[in-house]
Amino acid sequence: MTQKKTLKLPKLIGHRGVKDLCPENTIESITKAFDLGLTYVEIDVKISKDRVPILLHDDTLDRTTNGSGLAIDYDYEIIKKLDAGKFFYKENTNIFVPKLEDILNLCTNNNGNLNIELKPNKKFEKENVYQIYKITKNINQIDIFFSSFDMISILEISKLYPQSIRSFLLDDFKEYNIDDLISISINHDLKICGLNIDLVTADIIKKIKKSNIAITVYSDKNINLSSATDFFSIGVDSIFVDNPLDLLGKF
């Protein structure tokens, strides 16, 4: 087990590639964000019946692809069959659902780095980490960092693989608030945190950062440049962007 254990995180993550300029969690949209210049892509990984880890972002396969129900049901010959760019460019396409294979292989090709959002399976999280820690667990030629706002997922990803980035995400303050969130992450060694916009303050960032914990953003929408230059001014380490084209050379 090889991964790096040193976290140097850009200002801008492609977020599932650059989805608003390509299909989302797709070959093309990694490549896209690679040719304007990211150097990290954050892609959302489940496995297929057949075991398979595979990009997806949804429970089911109904909103990204021209097919429908949860990828657990199908083995990813058939899920491959499937067109995944239909449902941005509005016609037919020839842009398949990829293994994380083939995005590990691009990224490496590419010196792109990886955050691997691990999604839950509902009762298969544990085989779902399993999986992507088979294939990731001897890769050195690039940084991954792993995330998840399961908590099964990130205590299972923290088990089996000790030695890698890891981060807890947070869509709100329902489950877990602030202060279990610092928890959470010293009690297993967590270096990275990631928040939804509306949960971002000057005194939570300031809080967090007093772990010694990275923080990284994200939005349902593009996170424009007003916004961005906001968040990094009061410590907020990373954002996820899906069109980084205001963006670039700007930090």
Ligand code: G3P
Contents of the next structure:
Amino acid sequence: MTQKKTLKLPKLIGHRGVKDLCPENTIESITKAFDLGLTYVEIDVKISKDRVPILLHDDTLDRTTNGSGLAIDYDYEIIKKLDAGKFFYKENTNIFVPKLEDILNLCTNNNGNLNIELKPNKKFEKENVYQIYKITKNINQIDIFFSSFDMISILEISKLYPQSIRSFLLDDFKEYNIDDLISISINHDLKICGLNIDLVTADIIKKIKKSNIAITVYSDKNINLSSATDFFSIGVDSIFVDNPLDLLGKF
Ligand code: G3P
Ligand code: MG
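Could you output the structure for the form predicted together with the named molecule, given that the previous block was the form predicted on its own?
Below is the whole assembly, all chains and molecules, this chain first.
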């Protein structure tokens, strides 16, 4: 029988590697995170047309590469030829969109751990989870937890890989309120939830913690030392950081 994974969360998780210091979701960004001393990075993963799990935040290639259109419309061989560093450095680079497999090797070689955000293109949610499950199910050298805003993805990973550690992400309370979040987490054995910084209050954190659910907090801007200190003092377990330079060694 496969052993149930145990939860060990660090205070700081590198967001898309360290997205303010290097092009997001690239080998360079993740290497930098580990070089700086982070022990965990978050990445966004979706499949290409030929079903290769790759690192890409958006549905389309436009913002972070010199390609355009939906990633799901292109084989990885084509996507790999794109420049995934030019949007950041404003000049041509050899930085490419990596496969999830590249990052699993990188983490193993650096003793680094991984939060895989399941970020599927619409209608490919189950296929996305299946392909990611296939290449992560036998990885024991590093810790991995899965997260998603997408209910189909969370249900699918819970079904396929019940011994994994999983986190439901919530950006707002439009579709699900705090009670929904807690019951979804309990019903599907989700040990962590991830909240947008704007949703965080001491009362909300207290309520979630009562149900024994760990809490991560993310933002679309870097979370600074003073906010991080406040969050940890009210019981937040981890924060996603775009640039950890001011926070390292402080917690
Ligand atoms: O998982 C935390 C964070 O990555 C969620 O937001 O848009 O940066 O993927 P986003
Ligand atoms: Mg993400």
